[in-house]
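Here you get one chain, nothing else, as structure tokens; it is the form predicted alone.
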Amino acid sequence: MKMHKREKKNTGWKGMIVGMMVLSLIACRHKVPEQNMAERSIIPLPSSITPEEGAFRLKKRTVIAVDEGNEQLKAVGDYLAGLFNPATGYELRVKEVKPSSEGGDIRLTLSNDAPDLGKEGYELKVSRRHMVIRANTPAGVFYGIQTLRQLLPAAIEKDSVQPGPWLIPAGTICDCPVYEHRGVMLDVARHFFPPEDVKRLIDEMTAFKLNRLHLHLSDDQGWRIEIKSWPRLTEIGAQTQVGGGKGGYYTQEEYKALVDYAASRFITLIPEIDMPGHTNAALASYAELNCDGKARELYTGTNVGFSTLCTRKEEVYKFIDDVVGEISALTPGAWFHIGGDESHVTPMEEYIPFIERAQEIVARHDKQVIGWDEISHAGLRPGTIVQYWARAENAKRAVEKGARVIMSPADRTYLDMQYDSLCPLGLHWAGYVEVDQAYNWDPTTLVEGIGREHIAGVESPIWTETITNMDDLNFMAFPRLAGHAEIGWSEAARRDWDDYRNRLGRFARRFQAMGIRFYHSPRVDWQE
């Protein structure tokens, strides 16, 4: 009997111990893991990060509050909800509140008293209970959201429900970009990319705070935009591409939809019609654009420099005026790119007056000219921007003539250059460009005589001689494009290769969650 009581007593103690263990496990399960904002891998690197203790937990009932009466800010709030809902499985609610209100769990608000933030900067404050993104413009709030998504686990990028928890470390980030022009150029002429691919690229650009998409719409191999007054440009000139594929083009409605989609992500679309060279597709479409009045054969190779508009014909300038006019009417951005590169068979005494007249035509349609660095041989109108890609002396000449410069040096920024001799895609006429070479340069010290005040920004061209689909495009663009984005956004004094390499290595999970097929450079320790 005593033994029975003792056993019963011991059993009671055992039950208490088991109960305590269960409670302990439950407590551990709900304990917030230690979070540190400064240890998150954020690209581009913000101007300042001040971590604090604790974390904000994104929950099913989290409310996003935006200033009432601002449609653009409301759209940014809807974008944020749409960004987070797929992976969380939540249906985050967006509500409008008075600008002076502190309501909402996540507050998106505009301020007019933060001159240091400029047009695109933001302040992101996170506490255990609330989060606020404050900026002078909706664009600044939007860029704050791109940083916010990188403070969350990489699984937030997935398009299916993930387990969470969704914790954002507490602290404050103040941030603004160095350069106003942070761009990507996509060549859709050598290989055509349909609208859904361009939209995917826009979304990928968005994550890294890039804000200019330069579309190379015409070249020897294809004409890619409908011009209603010159219909054979697409009836004939859009038929093919490098290697003899079927080609393609954007209707004006499709092009306008791309312009609007980019604008919804605060990206300005810049159209390029290359001239007077790189024009064989146009020359094959209309015989009158040639000096001999004979249409050229369509071209599917990759050689350059053999074609030119007949710069002595008045009909050519009517053609340019019509093309620039129709495209400009569809493009609200301030710029029109006229190319001007590698026109080797155009005599310089004809090339110079042609470029000067092309600038006048663009100005009549209320746009400012951008052109490749060769256009600096001509007189440059006020506001013209020269894109440095090949010859430093051309870029310096442009600065001497009062123009600003977009920095796109081929041996640093051309995303079609091979990583190394084993790279299955790309070319290497400008050399091999590994991830560290793409990152380790400063636009203000690259060319003597071109300083910060002369530079509009940085742009990464993707030429498509060997690139035919989005997986291949992503392989060549990433991770180099992420490094270029940091050069365009972050102060050079704060950038460091070893620090960036570590952040980039931890970014592997995010690239994968975003569906980006990226190059696994051996110079980065990838954490997958």
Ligand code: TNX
The other form holds:
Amino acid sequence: MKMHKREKKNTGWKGMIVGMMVLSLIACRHKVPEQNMAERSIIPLPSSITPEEGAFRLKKRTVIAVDEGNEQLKAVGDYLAGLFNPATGYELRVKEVKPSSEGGDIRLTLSNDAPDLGKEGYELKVSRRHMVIRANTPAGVFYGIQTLRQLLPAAIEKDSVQPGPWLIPAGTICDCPVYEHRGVMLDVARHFFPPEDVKRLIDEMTAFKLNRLHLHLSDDQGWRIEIKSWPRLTEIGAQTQVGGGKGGYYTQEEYKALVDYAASRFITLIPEIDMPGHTNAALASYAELNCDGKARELYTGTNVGFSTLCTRKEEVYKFIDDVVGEISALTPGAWFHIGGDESHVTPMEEYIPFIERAQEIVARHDKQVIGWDEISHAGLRPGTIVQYWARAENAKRAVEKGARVIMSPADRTYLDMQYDSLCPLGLHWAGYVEVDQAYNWDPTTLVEGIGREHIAGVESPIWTETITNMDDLNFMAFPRLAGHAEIGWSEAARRDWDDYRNRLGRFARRFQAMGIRFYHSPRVDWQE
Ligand code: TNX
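Alright, leaving the form predicted alone aside, put up the form predicted in complex with the named molecule.
What follows is the entire complex, opening with the chain shown before.
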């Protein structure tokens, strides 16, 4: 009897506990806001988003499954786990499965049956229990992961454990980029940025699916890469910077490590050695590069256009051959940038044969030439790419000579241009570049005669006369760089300033979680 009574009582208790659990579960469900894939703020805007009901919940036991036997894809899986582990506090498992199998909760797979996705596109399918990112290449899967990141709450970007829940709204995203070249240029010559800063920038680029980092490695104020056959370039030429600070340079080891770090994020480094102008640091290091045979003084000001290699001296071409050779040996990427801008003290009749010869030297080291738009005055080798920054007529001439163009119009893409007259950093020779001015243009309609087929892509230069550290760099780059990334990735016909402005406003928390100090443009409603 007693037993029976007790059992009865127990059942009552149990019932209550179960009831409370059910109730709290329902309450919990109600606390989670509706999840709608189309309402997430994704930059760059994907080609198509088809939302469905429900959400996938990232849990401690979520397994990432990759096709077996593909090292690069396995690395992408590990990258994904590494991306989500800090904020979730999980240790997500990555396992290899048969390529044809479904296995795992988050499936990363290469499929060969999606020609539309091209080399960098992906398809992301999320349902309640399962998620698949499918692409033709590991790069495509990697870009799918960048989208997945933005489907999660901004707190996923933090580096300490956050409460969650980690819900990813269900649906399908199909996405591929418009342009193959989606770049950033960093001037490490005016102010030196150590390798850890460059890595940081690489990580920031990664989030916006950018794929080329052009490093401006030499200028009047500094030479920033070790050249073993010409050691004084760094012994002397690297020892200062704008304002007279101590400068710095990358050893070849360090440069190689940067190449590898970038490659692990599907970013190609493009080295630039600017010539024949912007060469004072080299001219100070080696007297024989000057026509008068006299070494120049190191320079720490911000003037441009006063220096030139002696284009009539044979040793100058030996110098270029050595420099291009050593740097090319560190460069798995296809390109070598020869600068060629603002050579105001090189007579045109010397500039033209010089640029032609520099192109030959680069070709001999198996690289393709990129140069600033002035190089179109010279003959252009097949495959040479011209980077438009200032003069439309230079870019048009390049296209007439058969070259393709990278679009870096200063009044839209220069991240060192001030946002407005109150901006504490930057220059304004090309005007003020507010966030809408930076976003609201189409590379195919900017210069008459230069259309889609002539354009390799878009690149955003960060000149550093006034920029000395990563916080200031981020402030000038963001949010404008996010807009440039969208111009490079998303169809112009689908882009719209009001829609972008809205997405960008909701991106504020993500910038913060990523530790990016950004400019709070008054033209955007920031949702913080
Ligand atoms: C022009 S863009 C330059 C750079 C300056 C920059 C400052 C280009 C090819 N040359 O040397 O740093 O303006 O905005």
